[in-house]
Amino acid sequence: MADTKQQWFKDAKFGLFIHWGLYAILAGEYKGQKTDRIAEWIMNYLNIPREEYEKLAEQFDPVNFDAEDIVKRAKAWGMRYIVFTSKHHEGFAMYHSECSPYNSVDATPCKRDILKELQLACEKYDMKLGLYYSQAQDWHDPDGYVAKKDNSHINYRNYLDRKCLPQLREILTNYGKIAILWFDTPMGTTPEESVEMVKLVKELQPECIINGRIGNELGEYMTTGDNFIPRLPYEGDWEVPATLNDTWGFNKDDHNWKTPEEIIQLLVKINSRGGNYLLNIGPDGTGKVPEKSFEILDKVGAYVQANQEAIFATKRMPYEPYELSWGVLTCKEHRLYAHIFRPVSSRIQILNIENTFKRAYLVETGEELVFEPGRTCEDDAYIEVEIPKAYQDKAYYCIGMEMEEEMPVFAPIHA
């Protein structure tokens, strides 16, 4: 059972992931053929030569990039920890690298340290700052991993004690406390090589948590595929990575944005599971956060905000009903949740609580609610709350039940 032994984390339940890169530029085109795929993949899904997709690091000048305006919106959302992509696969560094040319201030116009920039943001509004570093794939690099390509020719070594681990020591060493080293797709990495870089981020930063795709189980927390939601609750410290699209990196073409509303389902659904949602922003080339991102997590943000207690610090349900015909339930010791997502007449039934139940409540004002418990013909605990008139009519809001016992802390199933 994974277990990240930090307790920052356990409470988190939603982190903000930002995907920019040079593959942001190009945003989904590469001399008129558009690609349909994640447009963070461009380089390899449309096969561009490394000498050529390297060239677009001159036009990289982000000038509507702001550091400190996206921190603070993250934290207006309710997000709890913010991950970046310090280098992608694409091979180029967001940062000021000394071991690689290749990275925004050597490699570009503006000379900027994006990440030094997001650092000093988040250290200003009190974020949590993890990192995403492609290990393995590096496309620039003739000795790094390549997906659905032959890497028969490449020395990974070359690559691991070239690039790799001194870009590690730099990003640990030259920006303050990291929350998270944030792995992705080991691919050929061996144990003992996925055991020197843990070995690598702990002598530098003990605290810091490492993800599950360090690969070779060793990471500190389980990171499900990518918006991936498990049908019940997992044991121990997890994450979903997710989008509010179809893609990670920005693409013009992709519209099929989700609705604020599909965001808190899903959300609210992850925490009931006992895990943490970690939803993606993609900059385009200019460093501009697409409208629709904040349009939609503005709208999140107001429920997450209003109903802060009812997410924050949960645990995971231990028993069914996770998902009610009306919305989803959260827990903690000694009290229930239940997230109203469709509107509902004059009152709600939760079904095998086994509890005394001393209050019902609002969790958005505090006001009090009659409920009253009892046992269906077939002697099931249930307990049922009367709704507010003007909530009558209302969908996403939610109601507290304060408990006498605790609820277990451990789920019995678990997938």
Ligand code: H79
Contents of the next structure:
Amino acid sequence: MADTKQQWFKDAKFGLFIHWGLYAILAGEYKGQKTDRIAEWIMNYLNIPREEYEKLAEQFDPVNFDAEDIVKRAKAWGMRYIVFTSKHHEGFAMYHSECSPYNSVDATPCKRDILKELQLACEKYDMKLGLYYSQAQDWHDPDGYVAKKDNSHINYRNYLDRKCLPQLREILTNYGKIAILWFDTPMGTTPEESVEMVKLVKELQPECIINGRIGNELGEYMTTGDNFIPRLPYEGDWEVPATLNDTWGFNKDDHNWKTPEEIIQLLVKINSRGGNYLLNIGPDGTGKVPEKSFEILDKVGAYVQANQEAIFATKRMPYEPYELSWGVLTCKEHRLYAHIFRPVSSRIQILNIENTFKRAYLVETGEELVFEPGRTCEDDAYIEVEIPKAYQDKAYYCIGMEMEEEMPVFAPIHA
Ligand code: H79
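Show the other one: the form predicted in complex with the named molecule, since we just had the form predicted on its own.
And the full complex, kicking off with our chain again.
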């Protein structure tokens, strides 16, 4: 069972992923050709030659990137950690690297160390900072893997020694405390090679958590597939990396945004099954985050802030039914929470629950609610909580229930 052994990660529940690199300048279109696939893959998908793609660095001047603004907003949205793409598959380092001049300081007119800016902002606002690093795919380095292409000629060992391992050393040495090393697509990485990376990370920063995509089952928590939510509560520590629209890197033509309501439901659903939600923003080539992302996250953040106690540090629900017709349940010590996503005109009923309830209340105001335990004609235990008049046509609020016992206990459903 995956175990980070770190309480902050188990309690965090909500984090911000930031995908930003040279691909943001293209915004999903190169020489009149568009990609309707994830935009950070444009170099691979449209077969842009290395010598052409790398010229993008000469245009990298992100006048609208404001690390402090992003970190402050993430804080306000209730996010507990940030994961930033220090180097994505394209191979471009978003920090000052000594191992390769293909980086945001040496190859650009702006000469900005973006990671340093983020590190300082995170330290200022007490936000945990994790780093995405593409350890096997590197489309710029002749010895890096390239997905969907022939890799028979590459010397991965050479790439590891020249770029991957030295760059990992840099990001773990020069940028303060790194909370997570977020690897992705191990490709042909052998178990021995993955172990080398793990050892390096732990030698430099013993508390830095390694995600599941280090490969070879060496991760300290399970990373689900992109945007994939396990159907059942999953034991151990895990996280869903996910997007607000259909891309990670900025794509000017992707307007397929999820609604704030959908995002709230996904967050609570993931939390009820015991996972963290790592939700992405993709700044554009100038460093500006799409206004739509802010709009959605402001609304999600309002729910998270008003209902913090029902989200952070919650535990995996022990047993179905944790999803009901009106919403989703979460729980933590002596508390059960009903997140209500559809208007309920009279009362909610939670069936088959065996606990002794002491109190029910509206989480956002603390208002006491009338509740009644009972038994159905089939002798199944339940609790009912009355919805106050003012809330009967509302949705997206949460009811807390205090229990005698530490965790909810559901009776097996009998035939
Ligand atoms: O960083 C984000 C993605 O770029 C990365 N993981 C998340 C966190 C990722 N790496 N690999 N994949 C996602 C799988 C990608 C597969 C595809 Fe394609 C890319 C399908 C469509 C674009 C490559 C190009 C395969 C088909 C076309």
